[in-house]
Structures are given as C-alpha cells and as structure tokens.
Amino acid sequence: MNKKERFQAVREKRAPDFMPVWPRVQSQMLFSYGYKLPEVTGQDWYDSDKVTAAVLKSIKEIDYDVAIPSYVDYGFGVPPLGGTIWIPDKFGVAAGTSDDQPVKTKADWPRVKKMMATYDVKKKDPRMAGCLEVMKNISAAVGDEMPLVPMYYVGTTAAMFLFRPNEAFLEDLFEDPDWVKDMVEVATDWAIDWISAQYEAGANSICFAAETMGTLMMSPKMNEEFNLPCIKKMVDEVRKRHGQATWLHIHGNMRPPKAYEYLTKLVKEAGVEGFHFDENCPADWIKTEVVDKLGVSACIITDGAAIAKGPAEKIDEAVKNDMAKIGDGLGLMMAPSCQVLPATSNEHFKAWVDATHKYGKYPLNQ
C-alpha cells in the first residue's frame, strides 16, 4: 500500500499493510533542520523556500504516513488585524500568539469585525501566502501518494488565537456568551475560507481540525452551546465545497457520561468522521467506545513528552504495548497527544514511527 491507501483504509476500517503515523508536526520539523523561527518568520513575511525544504526533509527521512503539508502555527491571520504575535529566538520552543491581541476591549470588535468581512486569506497576511506556497510545492513533490491534510482551529479556539489574550476571552465566556457566540461565528467562516485555500494550494485528504479546549477548559454543556454548531458548519461546508470529510482533535477525558455524550454529539449531529485524542484517552477506550461504539475512525496516542523524552527503547516498548491493547486495530492509527514537541529529536521521532510500523502489520491479533 502507498500512504493513501494506507489511510484509507483506516478511514473504511479495513486492515492496511500496517498502522499508519499521523504526526501533526508543526515547529518541530524546523528546529530539526537547525532553523530557528526567526530564521524562516516574522510578524510580516514568511520563508517558503525554507519551509519547503524542512516539510520535505521531515516526510521524507522520518517516513510518517500523513502530513500537514507546511508550518503552521496559531498566528495566522493576526498581525493584518492589529495584533502581534510572538516568535522565540530558542529552539524548541513554538511561536504563538501574544497579549497584544486586535480585541484588547469590546470596543475593538465592530473595526475587527469589519475588516474580518473583507479578509481575502490567500492575500491579506504575508505569512499565510507563504504558507500556501509551500502546500504547492509539497503537493507537487508527494501529493500522489501521500495524504496531505489542511489544517485549522475551530470555534472558540479560533476565536481565541485570532482576536482575544487567552484569559480575557475564558472570561467572556460566561460573562458575555452573546458576544462571544458573534466572534465565533466570523472566526469559523474565516477558518472555512482558509482551510478551503489550502485545498486549492493542493491539499488532498480529509480536513484536520484542532479544538483545543475541549473539557480542560469547558464543561461538555459549554462545548454543546459554543462549539458544537461552528464543527457542524466546517464539516457541512468542508464537504459541500471540497467533497472531503473531517478529523477533530480535542483535548480532555471524554469518559466521563456527560463529555461521551458530547462526543457522540460530534459524530451523529455534527458529522465529524474520526477523532485525534490527548493522552488522556487510552487506546483501549478509543478502540471499543470510539470506534467500535460510534462507528468512526480514531488515533490511539503516545504522549508527546514521552517521545521526546526517549531513549529509543522505551519509545519502542510503549507502542508494542499499545498494540497490544486493541484487538483487531481496524480504524485506528497512531498519533502524538497533541502534535510531536517542537525539542523532539528527529532520532526519537523516527523511532516511534518505526515501532509503530513495526508493531502495527496487520492482522493484529495473530
């Protein structure tokens, strides 16, 4: 199987030649080629060259088996806008936003909320353009035989990252529930339009798309009354517009009764396909209540610090154990509880993803 049919058969539960990697690298594939972030970003520009080669080394040396097709980070978007972001002069350390958001008081919202009606994503912020250079450079060099997945927030995570300081907008949530629901409605359509330029940049898979709250931050009801209707929109317009379908990552336990109700909420009303958990769900509850339950596909996890902490061996004992936990495996394929640590060494990197290969040739249970 090439890497396509590799994740298709996931996606249909059928048992592919072995497990399939989803890594969701983001900085961790620049500080492995010895780039620093300000070597390839700023608040303005972008270093697709750069980028390019780092995305295409990292494929192609660590032989993971879906990709984000560039680097992305949670600034996209924001300096257009009035605000600033923040890019570290260290290794392994991820650029994000800062507290110098657009919306510092509601009196920003009606200018901010304006220019958002007449952002062209594939234009306005430099960064994003260089962004999307790359998709077509990696879609032109592997897009035949790998899948290459776009990638953005959701809901109130979007909301968040694009217009409000992280502890100020967690306030507006039950101080001003109205006024949030507003700046998550322009942030959804805004992420529509810019995962449906990364399509167009050569995106060829399903849509990934990060919410990065879940029950850590809101309480399943919460996460039903803000949420809920903005996944529903991206996975009806991602289909309608591109034909493809689409992944969540979120964090919490989603055991407990209350957040296993709003998970299935996410499958039977809002239509999303698969799910890329935190560490906090354990393979064999994925296997069983997620995928044999629900009926969708799924990533069993290996916690990102453990794979950047090493050594190689351990790494390697902890996927042979995860393995052992899931019966058949059909639907699942393995992914970091978050994305792979931006400090993780490309040695320990590769060898989670070769234990998972290694341990992963299906039949499973024989």
Given for the second form:
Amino acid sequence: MNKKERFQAVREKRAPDFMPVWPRVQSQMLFSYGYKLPEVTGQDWYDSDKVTAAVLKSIKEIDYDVAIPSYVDYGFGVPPLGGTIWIPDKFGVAAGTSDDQPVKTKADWPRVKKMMATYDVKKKDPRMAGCLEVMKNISAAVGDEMPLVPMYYVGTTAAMFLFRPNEAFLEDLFEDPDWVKDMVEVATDWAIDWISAQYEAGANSICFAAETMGTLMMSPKMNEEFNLPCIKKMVDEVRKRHGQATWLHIHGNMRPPKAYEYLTKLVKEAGVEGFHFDENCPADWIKTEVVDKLGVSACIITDGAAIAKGPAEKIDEAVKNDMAKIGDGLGLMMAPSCQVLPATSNEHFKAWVDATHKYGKYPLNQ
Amino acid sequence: MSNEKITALAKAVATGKADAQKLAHEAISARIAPGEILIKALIPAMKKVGEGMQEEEYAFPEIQSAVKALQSVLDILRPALEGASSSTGIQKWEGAGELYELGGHLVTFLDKGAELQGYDLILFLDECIRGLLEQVALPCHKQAASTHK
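Alternate state requested, the form predicted together with the partner chain (shown: the form predicted on its own):
Up next: the whole complex, starting with the chain shown before.
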C-alpha cells in the first residue's frame, strides 16, 4: 500500500498493511533542519524555499504517512489585523500569538470585523501566501503518493488565536456570549476560506480542523453552544467546496457522560468523520467507544512529551503496549497528543514512527 | 428578609454575576454579620461551583467568573474581620485532577471550613481560590507549555 491507500483503509475501517502515522508536525521540522524560527519567518515574511526544503526532508527522513504540506502556526492572519505575533529566537520554542492581539477591547471589534470582511487569505498575510507556495511545492513533489491535509483552527479556538488575548477571551465566553458568537462566526468563515486556499494550493485529502479548547477548558454545554455549529459549518463547506471529509483535533477528556454526549453530536449532527484526541483519552477507550460505537475513525495517542523525552527504547515500548490494547485496530491510526513537540529530536520522532509501523502490522493482535 | 439577601448573594457568586459585590454591600447594610455571609452565602456558593464541575456544567470560564465574584465579596468583608485570625493553621488545598475530579475536591475542601470563624474563614477561602485556580489553569498552562518544550 502507498500512504494514500493506507490512510484510506483507516477511513473505511479496513485493514491497512500497517498502521499509518499522523504526526501533526509543525515547527519541529524547522528546528530539526537546523533553523531557528527568525531565519524562516517574521511578522510579514516567510521563506518558502527554506520551508519547502525542511518539509521534504522531514517527510523523506521520518517517513510518516499523513502530512500538513507546509509549516503552519497559530499566528497566521494576525499581523495584518494589527496584532503582533511572537517568533522566538530560541531552539525548540514555537511561534504563536502574544497579548498584543488585534482586538484588545470590544471597541476594536468593529474595525477588525470590517477588515475580516474583505480579507484575502491568499494575499493579505505574506506568511500565509508563503505557506501556500510551499504547499504547491510539496504537492508537486509527493502529492501523488501521500495524503496532504489542510489544517486550521475552528470556532472558539480560531477566534481566540485571531483576535483576543487568551485569558480575556475566556472571560468573554462567560461575560459577553453574544459578542463571542459574533467573533466565532467571523473566525470560522475566515478559517473555511483559508482551508479552501490550502486545497487550491495542493492539499489532497481530508481537512484537519483543530479545536484545542475542547472539554479541557470549556464545558460540553458551552461547546455545544459555541463550537458545534461552527464545526458543522466547516464540515459542510469543505464537503460542498472540495468533496472532502473533516477530522477534528480536540483536547480534553471525552469520557465523562456529557463530554461523550458532545462527542456523539460532533459525529451525528456536525458530521465529523474522524478524531485526533489528546493524552486524556486512552487507546482502548478510543477503539471501543469511538471507533466501534460511534462508527468513525480516530487516532490513538502517544503523549508528545514522552516522544520528546525518549529514549527510543521507551518510545518503542509505549507504542507496543498501546497496540496490545486496541483489538483488531481497524479504523485507527497513530498521532501525538497534540503535535510532535518543537524540541523533539528526529531520532525520537523516527523511533515513534518506526515502532508504529513495526508493531502496527495487520492483522493486529491475532 | 436576611435569608433572601443571603440566597441572592450565594446565587450571584455561584453563577459569577457582576452584582455580587453590590448584593454583599446590601447584606452588610441590612446588618448581616460578615461571618454569616461567609458561612451561609460564600461557602455554599462555592459548593455549587464544585457540584457544577462534577456534573460537567462548569469549566474554566464559569469557574473563573465565580471566583472573580467571590473575590469581589471577600474584598469588602476583609477589613471588617482583619486581625481576628486564630493561630491554628489553615487547611492547605491538595486536590488535583481533571475538572470533574477537582469539583469533588472543592466540595470536600469546603466542608473543612465548618469549624472556622472570622478572618480564618477569609484565609481559608483565599487558599481555596489559590488551589482551585492553580489546578484549573493547569491544562491552559500545559497547552501553552506544549509549544515551549
């Protein structure tokens, strides 16, 4: 099987030759190439040649199965709205938003909302334009054999990353829910356009939407109110515009009754095809309660911190143990709890991918 | 009448309402003792928060708002009770875990305040806030730190 066929088997709950790996690798590939972030990107620039080289090297050397075909971070879109993103000059530390976000008070919102109405996601932010350039390059190089997925945030996470300082946004959720709904809708529409641009640049597989507040920071009830409609909208639009399904990366323990009820709604009402959880959801639970009961595919999780820490023998052992817990293993692939952490060495990253391919041979556990 | 004021204040704190401080002022004007406000309104209010966490109804935004309301009330009770602290140590918060587990810890912890009086109750609630917020914020810190390792 090639990588596309392997991932397709997971989506259809058939047996692949071995379990594929989805690493959601972001800045790790740049650090492992020897770059510090300020050598690759700034507030208003992005070096597509350097990023292309790093992505291709990462795919070739580590040999994982599903990739975001570029370097992405959650500062995309922010500088043109008036915010400042944080691009650390330190090895192993990821870029992100800062407290200098575009919407410091509610009085800033009309101006920013107006800018969002005409935001050209392909041109307005040079960092995003550079990212699309890399996607074209990667698609040309490996697009025939590998699932290349577009990725961005959705709902409350998208609104927080685009507009507001984190803590202020968490207060907004409770104190000004109508305003939050407005921000969340605007952010989700922007996110859908950004996902579309990534498809046009060469993404060729499912959409990976990320909602990292999940039940880690929000109650299931609040998630239903603020996030469920946005996730449904993204699922519907991606299917309508590109004929592709959507998987959701969500944080938090989904096992308690109300969290599980929310998870069920994400499948039945929003139409999510698959899930990438965090370390709060154990492998055996994912197999029985998500894949078998809800009928969708999912990722089992190795804690990203454990991959970063190593050593390779421990990573190998952890993967082997997880494989023993998942029965026939149909409908599952391997992922880190969030992303392959920026400071992870290629040695540990490769040990994790190799262990998954080694112990994840199908048929499993027979 | 005083029962109504106590109930309204407890509800305002438990649901993180901005008028909690105003209701506390009204209770003091109605000559309800600060100690009574602490025992009959604030501790039951925070128990409601704990129960809400156990039932998956309360997460970071709701807890943050309730604590903010609680702190606004403690701010106005503090001067009236300051200096009246006993020498016995205040129970330390030791609860840890996920939100619904922390809710159970919160309810149990608040039961330990039953024997306290006066300023000790303020110190006890300060410790409750400190411990609770530290634990509730852990996932946020962990998430932020996950990009910093």
